[in-house]
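Consider the single chain below, provided in structure tokens and representing the form predicted on its own.
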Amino acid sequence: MKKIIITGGTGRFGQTLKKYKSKYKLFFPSKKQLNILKFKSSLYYLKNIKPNYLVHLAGLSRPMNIHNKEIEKSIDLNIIGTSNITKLCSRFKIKLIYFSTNYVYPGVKGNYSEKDALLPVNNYAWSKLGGESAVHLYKNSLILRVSMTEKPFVHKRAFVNVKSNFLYHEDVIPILFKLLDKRGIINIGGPTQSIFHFAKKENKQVKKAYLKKNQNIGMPYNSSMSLKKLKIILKKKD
């Protein structure tokens, strides 16, 4: 049975992943067992487990403004930590799957393909792109630019004039397992729609909100991605 190490297993997506039954043997190391900022201890853990794959989820995400307030923490966890993991995967020839974000795209016109130019919309996205830079150097890797959120939708309001292609965590997981042996970059998301329209399907109580031009919260108006590459891969898998 092939082994997969999941970093960041205590996060929202990691917790959902723990409930998923797969044909792989999954390992969810604690921070004490595998601390992405402690190279030597992480090295010993990987050497002991000898995984075939490593799915890198660990890092700093929300609240989004923490990346403005605590840039050292953002740099350490999302850039340096990811660099350490990349070096370790390279050393032990482990396939690395890195979870990035659709926010690395400019967020203006939408429908961004994997080959489009990048311009992160906030410090969080810059930190994730910093992680991507390290992962790119290692050829046996896959970068997933994902638009996802937890279910149910956690906010009481959702933007009507902001487009994305959110998927719930539960819907991303089966896609992940179909992509483990792919390399390069793949966009993952659902149909392009307003955040309000997406949230309303599961939460009828969600209220409308509008993103204003002078509202400086680092939110793009349209960060939707082209899913053409993903659909071709999944069609071949089915």
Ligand SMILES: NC(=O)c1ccc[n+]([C@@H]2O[C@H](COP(=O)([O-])OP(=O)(O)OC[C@H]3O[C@@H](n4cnc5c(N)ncnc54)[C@H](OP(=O)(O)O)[C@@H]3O)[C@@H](O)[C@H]2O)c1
Second form
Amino acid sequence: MKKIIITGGTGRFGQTLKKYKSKYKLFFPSKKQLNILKFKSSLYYLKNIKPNYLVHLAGLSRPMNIHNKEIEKSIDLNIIGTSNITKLCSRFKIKLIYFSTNYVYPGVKGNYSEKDALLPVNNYAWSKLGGESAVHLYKNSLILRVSMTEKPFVHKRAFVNVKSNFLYHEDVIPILFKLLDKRGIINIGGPTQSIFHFAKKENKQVKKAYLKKNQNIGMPYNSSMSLKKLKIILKKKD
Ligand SMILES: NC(=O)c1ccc[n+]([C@@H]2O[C@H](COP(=O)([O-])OP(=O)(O)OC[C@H]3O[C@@H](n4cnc5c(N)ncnc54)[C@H](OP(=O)(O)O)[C@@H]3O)[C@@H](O)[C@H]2O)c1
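Having seen the form predicted on its own, I'd like the form predicted in complex with the named molecule now, please.
The complete assembly is shown below, putting the previous chain first.
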């Protein structure tokens, strides 16, 4: 049975992944067993397990403004931590799958393809792009630019005038397993729609909100991605 190590398995997405049944043997090391900032201890863990794949989720994500307030933490976890993981995967020839974000695109016109120019929308996205830069050096890797969120939708209000292509965590998981052997960069998301429209389908109580120009919360108006590449790959496999 092929082995997959998941870093950041205690996080939001990792917890959902833990419940999923697959044909792989999944390992969810604790931060004590695999700390992405401790190169040697991570090395021993990987050497011991000898995985075929490593899905790299660990890092600093929310709240988004922590990346403005604590840039050292953001740089350490998302850039240096990801660089450490990339070096180790390269050393042991482990296939690396890195979870990046749609926020690396400029977030203005939407429908961004994997080949479009990047302009991260906030510090979080810059830190994730920093991680991408390391991963990109190692060719046996896959960068997933994902637009996802947890179910149920966490907020009481959702933006009517902000477009994205959110998928719920649980809907990303089967896609992830289908892409394990791909390389390069792939966008993952659902249909392009307003966040309100997305949230309303699962939660009838959600109220409308409007993002104002001067709100300055690092949220782009249209961070939707083209899913053309993903759809072609998924069609081929099925
Ligand atoms: N909205 C989204 O959900 C979304 C969208 C696109 C991409 N992503 C990316 O997907 C990944 C997973 O997201 P998430 O929401 O599940 O993240 P999360 O809930 O913030 O989880 C982060 C994980 O990283 C672990 N971690 C922190 N420092 C570590 C260290 N030094 N060594 C090892 N592990 C460490 C945390 O463990 P502790 O709890 O023990 O600190 C936690 O398990 C992230 O890389 C995120 O950037 C998320």
